[in-house]
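What follows is a single chain, given as structure tokens, in the form predicted on its own.
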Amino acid sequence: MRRPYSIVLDLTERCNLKCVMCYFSGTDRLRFAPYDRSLSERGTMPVEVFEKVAADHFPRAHRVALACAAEPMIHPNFRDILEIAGRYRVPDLWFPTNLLPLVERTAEALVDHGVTTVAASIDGVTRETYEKIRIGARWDRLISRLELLGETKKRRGSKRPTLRIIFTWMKSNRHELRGLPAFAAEHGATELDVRFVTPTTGVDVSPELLDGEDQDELRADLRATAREAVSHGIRLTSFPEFETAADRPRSLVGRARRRVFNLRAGLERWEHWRHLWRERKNGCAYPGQTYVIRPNGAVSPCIFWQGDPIGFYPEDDFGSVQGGDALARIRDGLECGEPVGTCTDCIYRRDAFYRPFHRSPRKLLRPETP
């Protein structure tokens, strides 16, 4: 069976940390539309629910996140979770986490059921530096955790999952993040993920913003952050641009080295040209190729969705979801260059390349989302 989909989970509405950038900085529960619903009292989604999905999606999808907005590994039942997940094989089977929770059984488990990378938010490269942002956290936890993953890993023979070291860039971790790829080599980790501070819904992250600051300053930081990092063989999953267009060499001997490095750091890589492809096809390349569950059972087209779920779990399956009505409407209304509901303000389609050739713009058929 070919495996086109990628599939993000959450597993639970909750976290154990209330990092000053989160919205868990002002809530102990995300709630997901629609808010009346939920599945178990908890706010965490049921085994069974879980293996309803796995059996529905796994074996069509080439990606599967077991978390997005929360913390997978306080799911009471994430081991079982784990071993449902390791019945699919899926090719990169991972999920996004403060490792904190990490115990030996569950760092075994990681290994026996074939997850692909552990991806450790961390923010900070220094005790001082990652307490003040990772509210609830403490260093000297967060080291036995990496040195458990590691320690596991060499134990069973493994080389998985792979440790991916993720790192929100803001003004208190500002004059850390060149320390960043010898802190990934000393622990292990081969993949960096580093993104911008952004506004966050329920919290006030102004302080925290970069936008202020001097640009060639940051980009000089970005860029001295990527060679040193590809020095020690860390590839970049994730990566803010650190080059303008005046900074891109002219010369072909030039252009041909930055796409070596490009292509070293995996700034560069297959599925990115796939995406693009996509989206100047489609209007977009999530909606139809990505599907995300929530705890409570919503299924939504991209984690950027804030309209009405395109389905439900338990009550629906993969058929009722992908054939719908509800994906339908807004996959037509991106080819036809007119998005209804979250994709008509999204900033992720904004630049979208629609082709009338490939439909025609018309009034839809179908009734527009709300």
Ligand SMILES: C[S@@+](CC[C@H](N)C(=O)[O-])C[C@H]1O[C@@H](n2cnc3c(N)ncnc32)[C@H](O)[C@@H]1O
Second form
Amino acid sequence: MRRPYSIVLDLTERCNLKCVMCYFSGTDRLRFAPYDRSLSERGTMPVEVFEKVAADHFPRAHRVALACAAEPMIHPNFRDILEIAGRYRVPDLWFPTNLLPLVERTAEALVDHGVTTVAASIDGVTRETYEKIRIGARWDRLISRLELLGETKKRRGSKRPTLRIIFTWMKSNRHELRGLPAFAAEHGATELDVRFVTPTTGVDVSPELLDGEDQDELRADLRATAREAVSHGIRLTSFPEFETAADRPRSLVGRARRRVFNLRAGLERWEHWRHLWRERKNGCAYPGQTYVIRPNGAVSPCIFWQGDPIGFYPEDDFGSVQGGDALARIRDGLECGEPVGTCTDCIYRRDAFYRPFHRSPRKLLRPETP
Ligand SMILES: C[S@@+](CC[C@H](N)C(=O)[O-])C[C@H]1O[C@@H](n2cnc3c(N)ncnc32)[C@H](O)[C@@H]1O
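Please move on to the form predicted in complex with the ligand, as the form predicted on its own is already shown.
Now the full complex is given, and it begins with the chain already shown.
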């Protein structure tokens, strides 16, 4: 079976931390629409529901993220989840985590069930900054969990899961970005994901935003960090733009050097080109390629979608979601330049380039069911 899809899950509505920039600083439980729907009292996805989701989606997926908004490793059956996920040999099976709940048996399960990447969120490279941002976390615990992961891989003779470090850049850790590549290399990370803190619901992140900082200085820090990471052999899976158009070299040699650097850094990858192509072709690269499934079973076409879900687990299945009217309306809206729901104001939406020639939108072929 081909694997064209990317699946994003949340296994729980909870987190063990209350990071200053995160919605969990203002709530113990993150609810997903429809807000009155829950598949368990604690807000965790039941294992039997996960089993159905996995059987339906994972054989068709090139990438599965076992978490997005909450902390996956606090799911009470996380090891069962890993065992089920491992059956499908998904080429890119990964999840973001604060890593703190990791115990030895879970570390072994990560290796044994073929998790490809663990992305540990670490927003500081010193005890003081880390504990100031990641409220409830302890630096010593983090360091010991990084060691546990590394030792388990060594004992099992496995390079996987690879370690990615996620660093959310903000005022509180403004001056620690430059120390990130050395920290990452010291702890066996081979990938970095750096992103700016962004406004989010339920928490005032304005004291942490870097918008008011000198943008040239920020770009210089990013550039130096990127160069140092690459010199350590670390790839940048996600990284803010650090070049303006004026910074780009014009000479042939300069352009070639830039391209070589971007390829080594992972800043230019085949999947970026594919993403851009889908964006231009369909008006957005996500709907129909990505399925986001929350702990209450609600399915969305992307992580930004706030409207009604396009399906529900365990009631639906892949065919009914993919071929359903709800997804068709969203895709038609994007292709025809008449976006619906969240797509109306979404900053990721583009104009589909073949719109004027597109004569048979799905909504005309498939009238709304009464
Ligand atoms: C919400 S957490 C959920 C997964 C897991 N608990 C973790 O810590 O990675 C996912 C990522 O979002 C980042 N994050 C949280 N609030 C953010 C914000 N306001 N802007 C940008 N990233 C944010 C976190 O630092 C973390 O790397």
